[in-house]
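Have a look below at one chain only, the form predicted alone, in structure tokens format.
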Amino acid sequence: MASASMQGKVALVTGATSGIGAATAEALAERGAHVLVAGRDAARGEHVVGAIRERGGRAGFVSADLRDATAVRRLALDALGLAGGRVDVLVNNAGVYPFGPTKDTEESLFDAVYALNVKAPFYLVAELAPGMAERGGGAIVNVSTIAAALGFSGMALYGSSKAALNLLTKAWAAEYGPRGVRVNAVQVGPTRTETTAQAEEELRSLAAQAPAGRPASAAEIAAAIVYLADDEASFVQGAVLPVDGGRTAV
């Protein structure tokens, strides 16, 4: 293992079976994180589990519908139960990413997406954070996007939603972190995935209005929400972090 300063923990990641989801729990596993890997697809998902376990890491899958409040409390109870009762670390990636006109936006795919990407984790984190901050520590990152922060046409349905779960993470920090949960957020710009490579004149189109001119490795994501979800950043809370290649910052 590359390093253990994770050793001893347990790490749920949502949305854990293919791209930015899959190399964060590699990268957590490498830490030494216990990591349950979360998803819908449960041969996906044993892939991803078999891997880390290959180089030595623990891992096991938990099998998430994040349609309602109802299946989200579930996992999170299925994840307590894998984990002995505890999870240390919480990583909200599961998402869906529709784009298109307002005017053609139908209720149930409004409705939809809302579920995903900001009732999912509204209600993982009020079942797991309580735990973490009578434990006295935790770190709890969401993965959001640069439609949060800039305007996109299309993107109006997507980008509120995690403009939403922006806002979540610093009221979060305000009602966790006195308590020692940290929370925060990585706003990710154009990354190459296996949903993203599909659209790849599109991607690069994107990509080449920031700095760095090119998309994100899944794994150049990874590290920055392991920093997060490591004690390195301990005095890191409530911060909404540009993972984008300079976008936002031109």
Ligand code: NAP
Contents of the next structure:
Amino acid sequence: MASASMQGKVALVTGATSGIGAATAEALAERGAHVLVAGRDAARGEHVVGAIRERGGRAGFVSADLRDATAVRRLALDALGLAGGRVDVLVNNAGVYPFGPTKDTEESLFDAVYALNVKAPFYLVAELAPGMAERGGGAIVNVSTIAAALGFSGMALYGSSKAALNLLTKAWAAEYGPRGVRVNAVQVGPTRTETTAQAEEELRSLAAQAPAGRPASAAEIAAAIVYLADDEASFVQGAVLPVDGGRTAV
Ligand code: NAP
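Coords for the form predicted in complex with this ligand, given the form predicted alone:
Now the full complex is given, and it begins with the chain already shown.
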């Protein structure tokens, strides 16, 4: 049984209808947080919410397509409305990771990847971090990737978008840290989720390059996100934590 260390806190998790986000929503709820599960797919969202409630947790679904800033701002307002005007923890997890050669990358794909992976976290933080600062505390965790730190052929678009998120993590730690808001990131290695399981061979061969030699489970990544979100990480600020089976260490 997890401790109830996040009792009374409200956590908004984007991309929580699947994979790492769903596992994070469940793990935050286990610690007592009231979790707002964000995504586009209401059926998958309600499934995650139902599983949390079945175990006695508090959760609600908020629908948003996060590719435009207006929808991002609306999500922030909806989340504040649903949870009594406060969001204490924001997990910027929603992301897409299409791979392919730079020369074949259409402008529309470039814009879609940067919209979800960079612009959405940017405007969610713009909307929610000031309220956290006014209340004297909060935690933001950004979900990044080893492709932001290493050069992988075929991952230029994706990796560069998450490299922007790594830098934003540090810039926001400088901007909001002095007012009690901790901002950190997890830099994730190959992880088995609904999406990556569809390319099992690629997942395994990428994972084989790391000391751990296997893909992570979504729950293993969620555990690191929850650590950074919770007060036990009270002196951890602006960190980009590799959670990658050792891949970026060797
Ligand atoms: P996933 O299973 O594909 O889930 C992606 C989530 O993002 C879903 O909940 C999806 O919800 C949401 N989403 C997608 N497009 C959206 C949009 N336009 N607006 C709002 N939400 C949207 O992903 P995952 O594998 O768990 O990955 C989660 C995060 O970890 C991503 O940021 C990814 O880059 C990062 N990461 C993953 C791995 C890995 O190996 N899995 C490795 C490194 C980093 P809806 O479909 O309901 O909208």
